[in-house]
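Form predicted alone, single chain, as structure tokens, below.
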Amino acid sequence: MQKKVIYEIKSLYRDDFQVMGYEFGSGENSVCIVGNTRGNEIQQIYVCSQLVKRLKAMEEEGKISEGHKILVIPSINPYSVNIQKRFWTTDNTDINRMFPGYHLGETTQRIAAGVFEEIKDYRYGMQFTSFYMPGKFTPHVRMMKTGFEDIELAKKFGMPYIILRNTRPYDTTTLNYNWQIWETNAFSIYTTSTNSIDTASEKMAIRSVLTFMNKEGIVEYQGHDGYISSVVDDRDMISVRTKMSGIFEEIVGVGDEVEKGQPLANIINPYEGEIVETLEAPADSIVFFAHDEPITYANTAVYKLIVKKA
């Protein structure tokens, strides 16, 4: 294992800003794995840390195939992690909306440019990332429809779901999109949680990444091949939205199967304790995403459901 500085900004008043990377093996740039770009993505750092530990042991055992280099970057935004803030500490910008970056731009543009210069030539790119809304997910691989996406490759992770979605204008500045444009096979990997540790989905993520690399001849790994992935278009999911704001009382959670009309959650008046709204499943479905904050607001998507096929 080789530990290296991927990008650095000198500081006058505190420790230098450093993006650290961990290299395994040697040869062609085969796989780059990126953890958090946002300060609250603690699960994403944790998954990468466990992957670094696992790959270090595999390298010592000679289980990384000759001619392949793997790079793991646990965090691109350690400053925000240190003060537990989701976005950049000074101007509240999102590094994952700054790619491919600009060397003469604002701080987050420079960070994105510096990091992307080091990782843009890898054959496969994997990013552990988070959703813009607070909540928990069924673990899955997500790909944008850029014309470069490869569903058959995504199936090699063995995760329960592969989610496809159309690109939106702001997606063009994300790491995943730019990786694909620079001809890297890019995948966003979602585990169950973001700002808390979930060891069950962490283990699934590690197994999935190692399974993929084993099938591509990059590492030697014998483990459970996982699931036969279901491919779902994001547009085919049903969003369940609140009409009222209040305390969110979950009844069903991620991965649960629900029937049409089944209660999903209650919204409770925070002063009087009365239930002001009960959310119900609009169809027989599987809970893919569930809100997990104690408070919710009106007209908020608190569930995303995958409709069961007849």
Second form
Amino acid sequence: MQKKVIYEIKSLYRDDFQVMGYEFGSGENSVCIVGNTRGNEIQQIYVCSQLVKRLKAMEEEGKISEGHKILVIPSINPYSVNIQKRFWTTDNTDINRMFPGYHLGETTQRIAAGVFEEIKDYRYGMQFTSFYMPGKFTPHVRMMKTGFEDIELAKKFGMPYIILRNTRPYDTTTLNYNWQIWETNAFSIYTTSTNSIDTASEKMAIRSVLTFMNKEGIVEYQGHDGYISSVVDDRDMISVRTKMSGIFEEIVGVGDEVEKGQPLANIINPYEGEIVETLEAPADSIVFFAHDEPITYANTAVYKLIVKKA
Amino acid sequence: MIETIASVGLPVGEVLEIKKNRVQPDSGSNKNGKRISIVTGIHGDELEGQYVCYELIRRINEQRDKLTGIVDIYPAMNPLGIDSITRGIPAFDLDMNRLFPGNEDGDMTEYLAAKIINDVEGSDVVIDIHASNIYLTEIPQIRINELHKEWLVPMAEKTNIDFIWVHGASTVLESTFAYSLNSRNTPTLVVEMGVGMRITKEYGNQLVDGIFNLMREMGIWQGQTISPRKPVISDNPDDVVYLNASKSGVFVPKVKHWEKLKKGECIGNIINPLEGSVLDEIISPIDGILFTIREYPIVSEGSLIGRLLREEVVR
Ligand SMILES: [Zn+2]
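Could I have the structure of this protein in the form predicted in complex with its partner chain, to go alongside the form predicted alone above?
First the chain shown before, then all remaining chains and molecules of the complex.
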């Protein structure tokens, strides 16, 4: 294992801003794995830390194949984590909206450029990331329909789901999109949580990444193969939205199977305690995403369901 | 007449409402049917537009008989942000100016964006007033996407601003309020002036003078107006030079905003208060005029210190 500074900025009063990378094996740039870009993505750092520990042991056992280099960057943004702020410390910009970056630009453009320079030539790119809304996910690999996406390759992770979604205007500035433009096979990997530690999905993520690398001949790993992934188009998922704002009382959680008409959650009047709305499953389905905050706004998609095929 | 254009119940005992004031002639007969909309507060920390809204209504009310069309004033597109000194939409941590045209069936933020577009669409002119951000002070200017240049520059020239900046198209900007309206044939001018969290009355008055001039040209104002100043127009990216901090420290300026500078002149220093040292001198790389200057002193490596317009463009 080799530890190196990927990018660095001197600060006036804080310790230097450093993006640390951990290299395993040597040879061609095979796999790059990135953890958090935002300050609340703690699970994403945690997963990477566990992967670093695992790869270090595997390297010592000679289980990293000859001619392959793996780079793990647990955190592109330690500064925001340390002050518990989601976006960049001073100007609130999102590093994951700054790729491919610009060396002469603003601070977060420079960070994106400095990091991207080091990671753009890898064959496979994996990013542990999070959703813009608070909630828990069934673990999955998420791919944008850019025309470069390779679903068969994504199946090698053995994650329960592969989610396909259309690109949106801001996507052109994400790490995943730019990796693809630079001809890296890029995958966004979602585990269950973001701002809390979920060990079950962390273990699944580690197994999935190692399984993938084993199938591609990059490491030697004998785990069980995981799942035969279901491929789901994001547009085919059913969003269950609140009509009312209020206290959110969860009845079912992520991963649960529900029948048509089954109550999913109650919205409670915060002053009088009455149930003002009960959300129900519109079809027999599996809970793919579930809101996990104690309050909710009106019109919020608090559940995303995958409909069971008859 | 004050109307609510969108409302959503919040979780605990509060309703979020977005309001507008429709100012129109007292007797319906003298209307020419035209409408100007003044919009501000999409970014909750940008307050320059607050004074403009107030002053515009105040002056109209002084000479109400001169008004021959509709003036719609939307002072607070992001009321929760304005209230909490938050640039984006609080709780969602989203930039409201990346949500348009919105979606009536989407979440609260998308719903609000859709309601706003719905209400403003169809105006004969829309002016969306921004105030830079808390870091930079801007000379009164209008920014125009090059896609809409032919159409919007002649309107912008009537508004008494100092500078028209025609910038390149980018997919990221397709989700702005102005882009959404312009692509639906509702002409929308984006004003950037002053600085976040402050009101610069001088700039506000300058723009209000310009809005009256534009209203007069549209035929909805019959009162006296100023003749607008002639703005500098730039549509070449090479006209603008960016100055970014090479060191993290505290920026102390040596020159004033909108000042003509010679190549080699010192714009300011980045200092280290702990050591009592100068970390870097910011030197003007060209002859030009400083139309953007750093206001917030703390800088990190890369922070924007200023933008210069080349001397040749100004002349
Ligand atoms: Zn703004």
